[in-house]
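This document opens with one chain alone, in structure tokens, the form predicted on its own.
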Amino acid sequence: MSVAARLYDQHRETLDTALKAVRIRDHWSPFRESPSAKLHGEEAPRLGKSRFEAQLGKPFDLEQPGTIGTVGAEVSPYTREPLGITYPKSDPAALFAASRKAMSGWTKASVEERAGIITEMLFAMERNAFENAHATMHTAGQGYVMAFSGSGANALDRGLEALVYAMKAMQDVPETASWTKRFLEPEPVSLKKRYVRVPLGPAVVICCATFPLWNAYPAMTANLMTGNPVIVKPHPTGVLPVAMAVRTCREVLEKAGYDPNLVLLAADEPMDQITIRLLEQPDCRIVDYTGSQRFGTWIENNCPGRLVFTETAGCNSVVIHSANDFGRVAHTVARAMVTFAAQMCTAPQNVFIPRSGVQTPDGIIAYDDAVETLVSAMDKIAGDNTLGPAIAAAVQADATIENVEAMTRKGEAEGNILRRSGPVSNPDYPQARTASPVLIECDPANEDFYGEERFGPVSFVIPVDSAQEGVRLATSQARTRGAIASYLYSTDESFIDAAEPDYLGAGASVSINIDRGMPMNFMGAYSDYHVTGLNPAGNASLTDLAFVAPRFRVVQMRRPG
């Protein structure tokens, strides 16, 4: 038995369950999302961080085709001092010429013989997850506990969801069937056919910087489980997670006696970005992008020829028309605001409240104390020394920080600002680069102010005549600009019928009443559909057929049989 016959046979039983688990849509995952030294044992936490640490300032080892230089420009977050560790600078023609040259022997292999190598891969980056999870906090500034769940089991999820997509859409496609059929002659004519399922090739996956694995790990899988070779270009600033998972892969790659240059690295500095000529090469195929809207959309309009998949930024909202609890409803807004400073795709940005207050079984709560209230929230969170640096973690780059300086300055002159943003005190990292966001109060009128994402710990607080107008203005945004995920609270089924919609028609997911026991931005694998691809904040979606079908075409011969 081969090594890829038999990774099938042992991750069997995971594949299926996966499978199932996206018909029914329920919880399940076979990774281990805690760090918890009761899951992992006592020496596994101490391990990890050891072997991040061994390797700062040094050369990250990593062979590859095409080397001619080498590159390294990551500053930790936490620290502010540089990591010290430089990558391979590989030339971009000669990473498509392994690429393609890898291809063929991967296109050989069967259906079971990749999803085993690929599964294997998934289980292999998971016992990484501690090193994982410091190179993560120190490239992307994620909180400790988010970086092993966020660059671990939840993005290893996503992957294995890919997978199996990818594996369905191919077994749908059956190798060989007999035809037959009577035309004027009166013998009929029968058919022998063949069906080849054939690659597109080369597949470039553009990683963000704040999420470096999340969206790399599906976009990995569907690409190789449907034959394609991957490219894999981090981020400048968070090359360290993306390589380390790209040496996992070639690893594996070559116990299993196939080509590693399957799995590749472009790595590269911020004052040279290969991004662009990654894209230009003629054998490149696919593009997966994680990142801005601007380049995300660019890259949508300016690259004929390839199969494209984005997910950019939403302008995410949330519309509050009545409560059964509001204190608990702010908390699970303010919360949502300050985690990981608002640096997710999933973080609210804009509050409509009705002028005349929010609904409650005791009573109307009037406007101005219901921003009061969120005001106390958002400071209770980032003020607690425990809490605070835990949830707030880190801002990634700079520039975050000065849109917030640019932001708050607008806000006085075209707003009102309720909370200023601040740094989050981290006793453990006194020199973190960290902020808690600022609140801004803004006429519904200035769309063109809190109507597109502000990337960051920036938020919005709107007042409007009625709850229906929130509803009206969130979706409308949500269709012009772009929504990954919208929040609604109300306790009047016949309110949250009437704006059900108009989400449908903007193409944005909508989360109702979510403000106990789960983050109201939690996107689970195997269950939520990420990004819907009917709005500018993306055009595919984590995960569905369309995300992995595309990948390979089907080629037929057919012979009198």
Contents of the next structure:
2 protein chains.
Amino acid sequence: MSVAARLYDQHRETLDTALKAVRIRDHWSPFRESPSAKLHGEEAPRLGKSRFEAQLGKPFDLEQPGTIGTVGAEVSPYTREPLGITYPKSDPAALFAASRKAMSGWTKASVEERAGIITEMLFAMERNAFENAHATMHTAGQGYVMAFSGSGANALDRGLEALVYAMKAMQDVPETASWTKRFLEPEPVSLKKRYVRVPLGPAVVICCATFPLWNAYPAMTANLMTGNPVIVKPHPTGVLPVAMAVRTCREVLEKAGYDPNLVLLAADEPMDQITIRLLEQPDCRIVDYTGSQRFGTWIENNCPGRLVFTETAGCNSVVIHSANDFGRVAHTVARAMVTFAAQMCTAPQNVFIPRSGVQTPDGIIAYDDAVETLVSAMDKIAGDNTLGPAIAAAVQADATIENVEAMTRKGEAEGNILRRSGPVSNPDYPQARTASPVLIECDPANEDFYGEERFGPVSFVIPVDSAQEGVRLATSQARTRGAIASYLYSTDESFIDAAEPDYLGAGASVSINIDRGMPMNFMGAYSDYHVTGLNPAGNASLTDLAFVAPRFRVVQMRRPG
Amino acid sequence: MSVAARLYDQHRETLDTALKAVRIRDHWSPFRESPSAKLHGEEAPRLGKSRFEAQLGKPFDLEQPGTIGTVGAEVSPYTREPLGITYPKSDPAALFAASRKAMSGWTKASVEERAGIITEMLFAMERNAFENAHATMHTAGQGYVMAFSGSGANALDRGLEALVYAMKAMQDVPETASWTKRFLEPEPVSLKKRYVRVPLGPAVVICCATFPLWNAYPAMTANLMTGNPVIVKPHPTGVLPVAMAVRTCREVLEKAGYDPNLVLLAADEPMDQITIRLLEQPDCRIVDYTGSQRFGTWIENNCPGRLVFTETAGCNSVVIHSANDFGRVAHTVARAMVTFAAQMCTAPQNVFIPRSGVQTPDGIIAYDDAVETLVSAMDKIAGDNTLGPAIAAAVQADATIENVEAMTRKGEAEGNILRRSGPVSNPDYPQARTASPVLIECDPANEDFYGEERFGPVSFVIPVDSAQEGVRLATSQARTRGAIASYLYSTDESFIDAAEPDYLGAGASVSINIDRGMPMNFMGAYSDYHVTGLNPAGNASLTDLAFVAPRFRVVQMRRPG
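Could you present the same protein in the form predicted in complex with another copy of the chain, rather than the form predicted on its own shown above?
Up next: the whole complex, starting with the chain shown before.
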């Protein structure tokens, strides 16, 4: 029995359960989400940390073809010290040549063999979850728990989800068929047909700075499962977690007897980025992009002949019409704004509150009181000595702090500063680059200000004549500027019903009345379709059939028989 | 019970069987392929013909919004007389406005209701099969039998096939889910989720001159099933069959209580074509194109933000290594070259024959003898007084005749004319524009001549040093210039096995040793994947999940419950 066949046997139940999970769409995961020592013992967390620390200042051990030097310019958002790690610098043409060469052997692996190997990659990456958490903290700036779960189990789940979708699409094509038809002659004709699922060709997976792996895993598994080799291009400020993932995938491939060059790293530095050079390679056939809307749109428009999947960013809104418990609503929204300094693609930015106030069972909460409740919830969360730094984590880039300052100045000129951004002191990392959100009150007509994504801890309250007006503005901005997550609070079913067509028309998924027990912007694999692909926040969804089916095609052989 | 629900009940068994058929991929059809009076009686054929004739010289009865005049410039390739039919000339913006408006009601129809209505459209179109056959003959130039079956039942089958693929993709998304997960708090969170399948938006379906409906039906059903309204743009020389189809779809929609503007006609004339104006409409979200490679590639590269599906053309090859019965091979290839004057996208163009001859059980047939056998097979088929005109049918455009003349002159200069093109006299239509194929012997190195599609009855024999060289040239041209169908003849299994990777690498589907009982280039719905999407002959396949899945997306609503 081949290694690949054994891996398939070993992971078969996981794969079957994942296939059921994407049908039922209830919560499920084969990965461990919590870093608790109760689950992992005392040793694993320590080992992960020490492995990360041992890597600092050293060349990253990754041998791959086409190496023409080294790169490496990462700086920890927590310590503000360079990580000092160097990675192979690669010649794009050599990467594609190695990719193309690796593809031919992989084409011969069956669907089951590929699925076994790729699932093994995911579990192998999980075994590095603690080391990955530290690597993610010190590149992306995420907090420890998010780095462990959100960039660990939750991201691996998205990888497994895309893998089983790709399996499903592949298995929709039978391997053979017998076909018999009578034409004009009395004797019918019989043909044997064979259907070969052929991959499109090498894929470039472009990762973003703040969530290096959450989108990369599904793109990698979808491509590998459909037969396409992957060249992973990390953000230059967040190479380490990606390099670790690439190395793990290569090890698994090698052990299973396949060419490790099916997964390659294309690292670069901020001042000399190679993304466009990769996309220009004639052999680049697929692009999976996560990052800014501007570059995403450029890729969508400038890569003819390539299959392009994008997840970019949007102008996420909260419309508050009424609430059973406004305090909880304010707390939930405030927490999502503070979390990871609003550097998540699902973080809310714009809160629409009726000037006439928020209806509750205990009467109307006046607009000013509602705003005050929101501000004090933000103050409380960001100011909590223990929780504050854990939740707010670190700001990945200096440019984000500059943006907060610029938006504050603009807010002073064009609006009203309801709450100022400030540092969130972190006792473990006194040098950490931190910021709590600025909250700006902005006139609904000033859409040029609040009506586009303002990346990082920048948020707005927009006083509207009615919640209906809020819905109208929020969905019109989603339609024209993009939105990844929208939030609506109302106790009035007829209001919700009436709002729904606006959200549908904007291609904007909406969370309604989530005010307890979970982060409002948590997106669950196997259940939540992430990004609709229907507005400028991206053209792809994690995960639907459209995300996987076009990555391979069928070539058929038919002959009498 | 609504009309739509009743239609679903009525067609449920057909839909279920079609869903099974695309899994098993054996021959199947719910439509009647033969025009025989034994099946249809004497009246139906007569009625179809008289209805067609009654339409000549009159305005086509089609009321739709945005009409700003009339167009109509069709000329029968058989009689060379203008059809004299006029169609509404439409304002592109008004068509899109009507489309968009129609979409909202259609979004509310369930998957089953849509499937019932669209299947009813197909059967309603079948009821016009005889009239459609005459309309297709006198626009596309097809022969009567092909116009009845190939542009009737066979085309409707492709429509039904795409419909059930779209159903399958839609049904992969559940309508609702319950999701329960424990976060940090002891009490788990439960959310109810609703998944709404949202169409991308209006689609433009661009039809070609020689097969007006074969690709249009699947594009129309795939779009309608996924919720997208359709604006059908016929080739200006072949409006009538398309206008009839549009009218039938509109009638079925209206009877079922839906806005008929879900299907609209955008007719034009050769000197004032509106395709680009349609594609430029901001509301155009999907393009389904069939036609020339040049315009197809232009659309692929110049419609950012639109989902583009193309089927264009390729340089189809026949490689002859060896044969059990070379006479049958020559007859089969010759017949496919004569059929409909090689205006089918699967017609073979280039025949590679080893200079050392063709191996057979009775010894080697010398190259010159093989060529002579092929030429006399062509002469025999084209020269047969009864079969010849029925098979060769008519040449759709003057430009095609001019191309045959130009290629003949080029062949005289750069190659060797093995057989000259000539008229195929048609006793029923003495004025018919007809041509049998020119056959040119061309040096294998002269790829600029034979190595691209030369539309119409233009074919080549390329003497090669070995059949292996033939495979190498044929597949390299398929990869760089496109191929829709490739043909290989060999009695040596090791030769076939060795050739296979080259065809796979070129994304070229290949028919092996088909030498009797059926036209070599017949493509069966529910069984043959038509066009791979892997080379310049098009980016789409009829029909796979990639053809349907990206046409809609999921917008989700989630809330506690």
